[in-house]
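First, one chain by itself: the form predicted alone, in structure tokens.
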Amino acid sequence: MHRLQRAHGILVSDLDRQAIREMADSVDPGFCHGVHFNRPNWFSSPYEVVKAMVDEVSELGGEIVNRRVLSITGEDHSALVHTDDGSYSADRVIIAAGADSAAFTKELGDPVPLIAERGYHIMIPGPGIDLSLPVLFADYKVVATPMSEGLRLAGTSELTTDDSPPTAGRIESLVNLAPKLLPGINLEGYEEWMGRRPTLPDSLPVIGQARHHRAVWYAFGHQHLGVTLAAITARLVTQSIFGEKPVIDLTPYRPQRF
């Protein structure tokens, strides 16, 4: 795998156990094995990364509009999205609603199987530990990640019916394996998170044109992969919607294929 990895530019090292006190000596020192990917990119938060493509949209002349969608009706060269204040005409119209996308496509003809894959996590606020990286348990599939209001622990995926509550376990293996992991860390004040994930069978996303409705493309399905994939997707889609040969071969992603 990391043969692989080097062959296609990622950098990456392994790591023993002084290597990995010197990275991150938060973490319990009975590790003695360790892989160090170079250049490490994550979000520190999400919520500040959504605000500026929005505040980008408006300084491009753009609109937001938050209403709550009903339901998509499209022709050949138009769509309407009807919402809960009015209906709004457009010449093209993306579905990209991440678990919630299932419910218009089969309004439109192509009923996918998407069910909500859901995951689980913790924010510590003050966790009274310091780590400058994510680092990522393998044995124990857990992610300790530094977020710009905390130190989030994720690492749980549960796929179950939508109106099923939360499972409480779930936030209590995060608890109780924190420590083991993290020595010395605090866990007061953490705060529980449970997200739905868009999952189809073939781990592949949904992008493409509508069957019946030319004016419709969805762009959704990505699993953990949303903000990973969102950039190749939008230009996808782009490319798509202007004529242009995308880069890459969308027969694997149409919407039809199941």
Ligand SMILES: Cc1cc2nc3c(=O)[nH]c(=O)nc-3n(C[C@H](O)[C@H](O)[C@H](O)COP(=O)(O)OP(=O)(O)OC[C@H]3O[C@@H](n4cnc5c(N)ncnc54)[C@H](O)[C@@H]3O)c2cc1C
Given for the second form:
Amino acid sequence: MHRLQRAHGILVSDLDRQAIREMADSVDPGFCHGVHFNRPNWFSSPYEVVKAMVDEVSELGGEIVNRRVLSITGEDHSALVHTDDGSYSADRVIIAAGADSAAFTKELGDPVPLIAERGYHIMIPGPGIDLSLPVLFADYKVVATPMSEGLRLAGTSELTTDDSPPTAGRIESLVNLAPKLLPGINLEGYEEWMGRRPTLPDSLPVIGQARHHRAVWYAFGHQHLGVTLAAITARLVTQSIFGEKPVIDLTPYRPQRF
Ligand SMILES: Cc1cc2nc3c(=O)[nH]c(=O)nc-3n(C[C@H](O)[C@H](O)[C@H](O)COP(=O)(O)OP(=O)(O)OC[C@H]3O[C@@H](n4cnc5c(N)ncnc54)[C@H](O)[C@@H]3O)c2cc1C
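Can you now output the form predicted together with this ligand? The one shown was the form predicted alone.
Next comes the full complex, and the chain you just saw is listed first.
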């Protein structure tokens, strides 16, 4: 794996116990082997990122309309979006509704086996420890990320029915793990969160055009990597809609592959 990453120019170095201490001394000293990815990037505040994008859209003359979409009907050159507060006509519609996208694609004649793969996090406002970079505890499938609002401990993958309530044990296991991984952490005032990863059986996203309604496009199903892959997917969809050749071949992502 690391050989493959190095071959693609990702700088990866092995860390021993001492090197882990030097890089992240809040991590439990029991960890004796780690891997460092050079120049990691992460969002310190996803909210601020989304807010900046909303501002940019407004500055460019776009309008953000916040409505619940009930259904979408399409033609070749236009589509109608029916919401809980009126209908909107558009030359092109992109369905990017995460784990809720499948209901729309089914109605449009492109059923996809999409599920909500649930994950959890706790947000710790005053952890009382210093972590200057995200740490993935690979054995436990938990990531600790320093953010502007505190320290976030995230992870777990839960396959269940979509309408079942959050599983308390998932949060409990994060809470129990926290002091083992990061001794001295102060969990006071932590907040709980559950999210739904849009996941398909082949782990690939759906990027492409509706079979019967050429004005409708799909962009969803990025499972654990939706934040990382959002920009490239936006580029691929934009290129496709404007008749340019996408920078990569989109065949593996076609909605009709199932
Ligand atoms: C615990 C956890 C940790 C994660 N960590 C990472 C990570 O480190 N890196 C990474 O890249 N990814 C990560 N992910 C995955 C990432 O969050 C998802 O892949 C990503 O959010 C998918 O983006 P999306 O826009 O397709 O869907 P969503 O983020 O789910 O957005 C879909 C939007 O559509 C809206 N919507 C749905 N139905 C309707 C409707 N009928 N009408 C109007 N609006 C509607 C929803 O309200 C929502 O705003 C993580 C996920 C979890 C749960």
